[in-house]
Amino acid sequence: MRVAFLGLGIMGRPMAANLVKAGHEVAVWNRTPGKEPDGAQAASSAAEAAREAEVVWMCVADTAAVEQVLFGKSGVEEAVASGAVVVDSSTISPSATVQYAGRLRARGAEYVDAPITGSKLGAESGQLIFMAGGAEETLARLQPLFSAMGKAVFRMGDVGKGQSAKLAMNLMIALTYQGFAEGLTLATKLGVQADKLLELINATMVRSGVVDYKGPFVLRRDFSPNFPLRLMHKDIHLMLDAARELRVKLPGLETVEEIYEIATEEGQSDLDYAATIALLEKWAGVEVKGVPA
């Protein structure tokens, strides 16, 4: 297939070059030039990338970004091809989502949220999970491009769907994992090694996905950025507007936004959200430490 990829980071190069290895013809822009992966073809703008394509596949980094690459200067609607199909794997705002997909169906475009789940690692091997909204018959026409990126799909219902399952997966995501740092911290405060803790956690109910992910990060002191702080940020403002637009209460949420406001001002926006520990361990006067199996 014809795909238009925009938005190279940390998740979209990786998913732009596995279409490439899957034999698409990929013409890919990023903000930043430079980061093409092998075998696609750069172009000079939004625009440029989407004209003749066949699908238009986003990923970059919050609403405002996905509005400038779709409706600003040299963007996509100026050469969206009818018929086209637009897929975002960005994580931005339901209700904006759904005011996208409008204005793109003007011009004759069909519309997909596709945000993911599977981290760097995932990117990188082709097994990130998609959580789509959108039409079934949609989904179908796009599902040689999801395997080329992806184990698996989850339809969640109409266009803005995907996009509110991601804030409900991100949402829980937070909280484990603060959890989990809470619990580190308090056991090293004790005397517990964290090594031996996180043994006990995986022979029980507490086990978790974002436990075993993280746990290895955490005791080898490893903060790189597979999931930036400044994105989980980002999408837990996302959850908490939505949240408001509802009038939800997420009383567990705002306290964890605090932790993530002022790991922001100590500047850990750019480490990976697990970093968030470094706080508690600070306010505790401890480090935690152990040796990952």
Ligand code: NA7
Second form
Amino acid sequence: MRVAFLGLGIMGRPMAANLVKAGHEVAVWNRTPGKEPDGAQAASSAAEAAREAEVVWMCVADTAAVEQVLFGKSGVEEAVASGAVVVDSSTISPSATVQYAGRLRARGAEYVDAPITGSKLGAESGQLIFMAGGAEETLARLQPLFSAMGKAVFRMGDVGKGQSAKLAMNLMIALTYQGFAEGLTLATKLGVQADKLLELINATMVRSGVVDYKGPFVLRRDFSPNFPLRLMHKDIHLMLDAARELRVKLPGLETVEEIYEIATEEGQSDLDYAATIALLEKWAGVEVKGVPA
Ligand code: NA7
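The structure above corresponds to the form predicted alone; please give the structure of the form predicted in complex with the named molecule next.
All chains and molecules follow, beginning with the one already shown.
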């Protein structure tokens, strides 16, 4: 298929590379040039990349970035072909998503929100999981592209429902990790070895995908960004905004947001969100470390 891929960050670049690898004709654009994967055609603007494309796929930072790429100067709206599909794998506001879909529909384009989970590793290995919002027929058209970048697609409902599901998922990830980090910090202060505790966790019902993935990074003290803290913080704001719009109370998340606020003030925003444990450690006067099994 002829695809335009817009946004070549931690996630977007390997996704575009996997589309090239699967034999699709890929035109790429990124705000900062020089990140094009081998075999992709570099375009000078989002509009230029989108002009000939059957599918325009985006993966950029946040709601403002998506709005800019779609409707800003030399944006997608100026050039998208009637009948093309615009897909957004960024994590952004569900209500903004519904608005953007309406504006593009007026230009004759279909819209699908398809945020991702699987982190950097999943993007590189083509093992992402997509949670999608959009018409069933449109998702069926996209199947060869989903297959090139991921291992599963879950249709959550109409446009916007992919983003809504993504926010719910990341809420659980943020709170699960926070529980893990607080448990490890307390255990360390009480004199329990962290790697021993991880072994115990993994043999019991406390086990979770989040702990499986993040545990070894914490033990090795490797906080290089797989999922940067600034992006999880952005998602926490999206969750709290959605909750406010609908009068839903999320007291646990509000507390976790304060931790992210302090971590950001302390300059950790470009580290992985797992680095929030460093604050707990500082307050407790301990350091959690060990040898991953
Ligand atoms: P990164 O690695 O921070 O990449 C963000 C990308 O978004 C990168 O290509 C940026 O371009 C681009 N960006 C940011 N702001 C803009 C604006 N205003 N206009 C155009 N492009 C922009 O994030 P990830 O790849 O880890 O994550 C991407 C999304 O998936 C995000 O929503 C996550 O929550 C999930 P740059 O290279 O800085 O010029």
